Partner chain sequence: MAFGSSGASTSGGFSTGAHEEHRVMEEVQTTLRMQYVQEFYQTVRDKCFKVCVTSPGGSLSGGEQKCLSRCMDRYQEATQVVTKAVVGMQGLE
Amino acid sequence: MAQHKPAAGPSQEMQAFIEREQQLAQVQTMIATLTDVCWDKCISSPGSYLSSRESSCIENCAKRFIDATQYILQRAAHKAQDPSSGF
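Supply, in the form predicted in complex with the partner chain, the structure of the chain whose sequence was given, as a single chain.
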């Protein structure tokens, strides 16, 4: 009965906090990357407002970047299973 207390570690609340913040950081990083890439692709000179054309370019760009990410990951997984691929 010597070890009565649970090992002192982060509380459940703290663990939930860390998880939440990690998820938020991940989403923020993704959004920052997408904006960075799509800004360069879609905006040549910033006007006094974002035109509908620029706006839809950014939207499409962001969505297709995510599609491309998934596509490449899938293909990479496929290649990883194929010993002749060299990976």
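Here the structure is a predicted model, which is why all the values come from computation and not from measurement. Positions refer to the first chain, counted from 1. For clarity, a rigid core is taken as the largest C-alpha set superposing within 1.5 Å between two forms. First, how it differs from the form predicted on its own.
- Phe17: CA moves less than 2 Å between these two forms after rigid-core fitting.
- Ile43: CA moves less than 2 Å between these two forms after rigid-core fitting.
Starting from the form predicted in complex with the partner chain above, please write out the structure of the form predicted on its own.
No partner chains or extra molecules come along with it, only the chain itself.
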């Protein structure tokens, strides 16, 4: 009787799919956080449209949030490559 050996792990295709889904989830989480942070900072009283001040505030807030996130990710990647270098 022939025995079937179970697969050693997920296929490369499945691993790539899982990685894409994880990246998508991270992006969605970042967008939700960005929305919460910038909304709370910039919108004083919701209305049917954004004032120019609110629009400008949201734009600047989003840019700063993205810049800060990229900086943190770059520092973390650098730290992972060279654990002896402190933050």
